[in-house]
Every structure is written in structure tokens, then in C-alpha cells.
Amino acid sequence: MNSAYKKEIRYTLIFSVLLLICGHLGLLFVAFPSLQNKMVFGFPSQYIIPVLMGWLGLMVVVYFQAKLCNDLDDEIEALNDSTGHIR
């Protein structure tokens, strides 16, 4: 298998984890109530983590698999002019 796919699929299963982190953090302080009980930026950490982490952190996020992914399908491209293969 060529390199390029098993980026493809390498960066599919790092994102998945990441998005996944990033959209259900808020389990983690049902998980571990010890949690709860921190201040951040004056609000109380079980709401504020899991918003900033659900909009920032997915922003954040998103952009790098855009940034990676974009590359990849230029290698990939690239790949296939060279081996001939007709879009």
C-alpha cells in the first residue's frame, strides 16, 4: 500500500480521537466529580472546559486536519500524474 493511504488512514483515526475528545469533554467531569469544583476565567470548570473545548478546541482542531488533509491530497495527486492515471 502506498504511503500516502496509510497517511490517509493514519490521520482518519487521529482525528477521529481528537474530535471525539474535543465534542465530549464534558463526560470527563461527570467521570471524575472531583472535578467540579475549579474556577477558570471565574466560571466553574465542569461548563467553561467543555464550551471553549467544543468550539475553540474544535477549531483548532479542524483547521490542522484541513491544513494536513489538503496535503495529503496533493501528494496523492501528485502520486497519481506521475503513475499516469487519467482523472
Given for the second form:
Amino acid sequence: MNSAYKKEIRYTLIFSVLLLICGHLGLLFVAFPSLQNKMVFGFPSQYIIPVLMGWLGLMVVVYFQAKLCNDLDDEIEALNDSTGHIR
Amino acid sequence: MEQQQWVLSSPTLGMIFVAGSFILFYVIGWYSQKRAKASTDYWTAGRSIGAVTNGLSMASSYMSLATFLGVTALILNLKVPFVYMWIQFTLSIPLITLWYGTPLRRMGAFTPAHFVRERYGLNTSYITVIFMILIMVMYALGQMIGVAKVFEMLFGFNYNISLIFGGALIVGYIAIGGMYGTTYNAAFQMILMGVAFIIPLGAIMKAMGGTGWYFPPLLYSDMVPAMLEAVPDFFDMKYGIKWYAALIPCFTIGAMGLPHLGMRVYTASNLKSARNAMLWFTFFCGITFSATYTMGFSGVFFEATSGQTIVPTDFDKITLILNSVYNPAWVLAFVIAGAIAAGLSTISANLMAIGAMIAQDIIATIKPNLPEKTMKVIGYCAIAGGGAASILIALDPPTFLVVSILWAFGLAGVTVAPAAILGVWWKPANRYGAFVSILVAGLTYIIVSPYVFPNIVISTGLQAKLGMSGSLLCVPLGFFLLTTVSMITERIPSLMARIPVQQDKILVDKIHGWADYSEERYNSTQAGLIIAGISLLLCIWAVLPGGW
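Beyond the form predicted alone, can we have the form predicted together with the partner chain?
Following is the full complex, with the preceding chain placed first.
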């Protein structure tokens, strides 16, 4: 039970950080101006990297978020069943 | 440079497409609502919606008329910083699902206010409902005005008649369909707006000489050198670190507090379906948003390279202007129908949230044993009432309307998000803390905005008007008050004896899926102190001058 609970907290914090990174890469470019104006796929880096991460990068994170959280639900349910609780 | 005032030359095709789409919305609404067996099904679609439909309707509810009109106008004005502001909106549903969507779905909530009532008691839920209704009315108001303006342009009626006629049509199909109709209509509207936005954009790019026309959302790098030559500051970041940091409390946490988004998670057939829906949401939102940036980019490119000047009052028509210049009339008509669909999907979600809060969170709480039939009538009346209020305010709209929708995000972040997030994840959060946090932080946000007391502000300019500076102060203030007041009152036995502390704590374990109760879970004092400390530092940073 304790490990599933800790896992739940850990997943929530880790995925929150990953989601925020995907959606707020602008902060990185304003904090480190030397990263700006490098051309990536024909666009300035400060433009295309946040656009790509805010869509495709986010999809990858969300895929793992859905998968791991669904697995965790199963784990909690199995724990509930093993302790004899009827829900 | 030639300056051209843009007007719709041939409205007949537009009228046909819009009339056709409205007929479809009514048919979908009518047939969908037949599945509702009980009055509670009316608000949650019987909690039966599959992942793809839900993902589509989540994206559709979120994408408003602004996607077609306002965003491109603001890209023309603000350029790349505005793109940053828009990118982070895609985080909303994944964060809601992660932090409180699935626990509230497990609890069987109708709205986030329903959870606030169960967790923090009636008084706190009433303040929350008032703030939420205010947020939803402001949100719906902007859409109503936008749809009325499109109707005005299409049918040639004056603004007031367009507003009342269009508003009545909209409220009608939402009331008939309930959450079933709203959800299936929203899914259909997402497909309509996606196709109406992206495919014509490909034709525009091809006509402009872009070689990546077959995938408009990402393939326009060949236009970048010409853009840099014509508009050298297009990719400049312009603002300071505080501006970009303030996007998080204002729009990311703000979106987490929007009740109509949370309610989409509660319609899911099960928790796994809700999580899979967020993946679809991210896909549909991402592709359409990315195409929006391309449209804004193309608008700036068009103005800079075609020799034509777009007057500032026409900035929000850039999507229509580009389609009228490069595409045949029937395509423009289709795009207009897509724009209206974008507005309708958002209004319908807003009105469903208002209706559910009035019917389920206020009336059903005061009079819990009303017959099923009466509750259905109350539901229709609540939606019609919310719609009528939006229409009446839209007859004489507030002067700060252009930014009011974005400002409402901040208010949601200040009043709803801290209570919902800490209520789900931190047992020591109690009724006193939540009451003080929502009331004080909410009122402070209103006071420091430039609209009420223009002399009491913590910043000026765009960040103040959009609510970014207010949110940077008030969202952490909300978290700080909730944690500190809860931790202080927890140590006053006479106060704790007045509230059902144990019952509130048991609810937390239950909504996380635990069948047994453990005092250890979600109960860390250390976590409360860390949140309070970080929040206090952020409040201090927010009021320090400079950094914008």
C-alpha cells in the first residue's frame, strides 16, 4: 500500500514538471538568451522548439502519463482486493 | 502601400453553410439527448463518453472563436510572445486529469463546485459557485459577441438583432441536447473547425508560394527568410522573465480552474477512458493550435510582402481575409461556418457549466428531494437563464471585453485551482483555509486588476490587463492562505470541533481509490510548510517592481 501511495505522489510531481517543461520552454530561452536564434528545421530555435514540444513532445509525455497512471490504478485496485475490501 | 478595408462580398453561400450547420447541431442535439434517462445524465452524459469523442469535445470546448479570429489578431500585434501564451493552453486537460479530474470523476462530481461542497462545506461552495458563474458568463459573453458580429456581417441585421437571434438559436440547441447533445455536437464541431481551418490554410500557403502546403501546421520554414527580411523582429521575445513566468499562474493554473474543462473529464465512461481522452485532446488541440500559428505567421507574411496594409480593426479577420484573397467563395463560406462552430462549442460548454452549478450545486443542495421532472425543468431554465444573462450583458458589453476572457482565466486560477488541488492532495486543507483563500485571493485579484481601482495595481500594460500580474500575486496568495490558515486553525480545538474533520479526510482517501482509510496518506505538515514558503516567496517576487 505504502509503495503505491508513494508512486502516486511521485508520478504526479514528475509528470507535472514534465508537462510544465513542455508548455513553458519560452522561459528557458528568456533565461538563457544564448540559446536563441539557432536555426532548427529552418526556424529560429526559440520559436520551433517550444511549438514542437508544446504539441508532439507533450503527446509523448501524456502517453506515458496515461499508461503509468492506468497501471497504478490497477495496482491500487489489486491492493484493495487483497486486503478484502469490497468497493 | 495600399490600404484595403475588408468586407464580405457574397454572403449567400455563408448563410447556406451556417444555416446547414445549425440544422445539424439541432438534429445531433435532439437525437443525443434521447439517451438521457435521469436528470443527472443531463449534466454528465450518463458518464458514458468514449475516449476519442471525449478528446474531440475537450479540444472543441477549449477552442473558441478566438482560435479563428482573436489569436491571429494577437499574433499580428504581439508576434512570438503570444505564440508562447497559446502553446501552454494544451497543458490544461492533462494537468486537470492528473491533479483532480480523475479523483473527482471517481467521486461522481457534476462540477468542481460539487467537490468543494463535499470537501469544504456549503458556505465555501456558494462563494466558489458565484466566482465560477462569473467566470463562465464572462467567457460565454465574448463568444456571444463574436458570433453576433459574424451574424451581423453575414445577414446584414444590426448588432442587437444578430445577438438576440443568434443567442436564442444557440441556447435552444444546448438546452435541447444537454451534456449528451453538447458532447456529440462539440466532437462534430471540432472536426468541422479543424477541416475548415487547416485545409484552406494549405491552399493559402500554396498560393503564397510555400512548398510545405501539404502540412500547414509545421512546414513553412521556407517562408522564414522572407519573413525575417520583411519583419526582422517577428521572432523576438520582447518581454522579461516575469512575463513568461506569469503565464503559469494566469493561464496554466487558470485553465485548471475552469469548470467547463473539468466537467469534460467527468463525462468519461471510466478513468482509463478519461486518461486516453487527454491524449486525443493533446493531438487535436496541438494540430489546430499549430495551424493557428501558421495562419498568424501567414497574415504577417501577407501584410509584409503583398504591399497591402491590413487596418488594425481588421486584424481579427485575418483568417477570413487570407481565405477571401486566395480561396474561392465557397471555401470562405465553409471557414465562416467553422468559425461559428468554434464559438458555439465553447458557449455550449460554458452554459452547461452554469446550468449544472445552478441546478446541481445550488438548487439541488437547498432542495435535495425535488422530483426528477422538476429537476429537468430547472436544468432547462438554468441553461436558458445563463444564456439570457450573457445576451443581456452583450447588448452593452464591458469596455475591457477584448481581454476579459483571458482575465477570467486568472480568476479561475486564483479562486478554484488552489482549493481543488489542495483539497484532493492535502488532508490538512480545511474549510476555514479554503473559505479565506477563495474569498481573500479572489477579491484581491479583482482589486489589483486595472478595471476596478485603476490606481491600485501591481503592474501596468498588457500583463495587468490580461490578469498576468494579478495572477502572479494572487495564485500563490491563494495557496499561501489555504495552507497557513488550515495549519493554524488545525491547532485550535474549539474551531475544529465545529467541522467534520474526519469525514473530510476520509473523502480524500476515497476519491484516490483507496478502500481503506490511512491517516498517513496525503497528510504531510512538511508539504504544507513547503507550499506556504514557496508561495510567500512568489508573492514577494510578484510585488517587487521590474522584471516584466
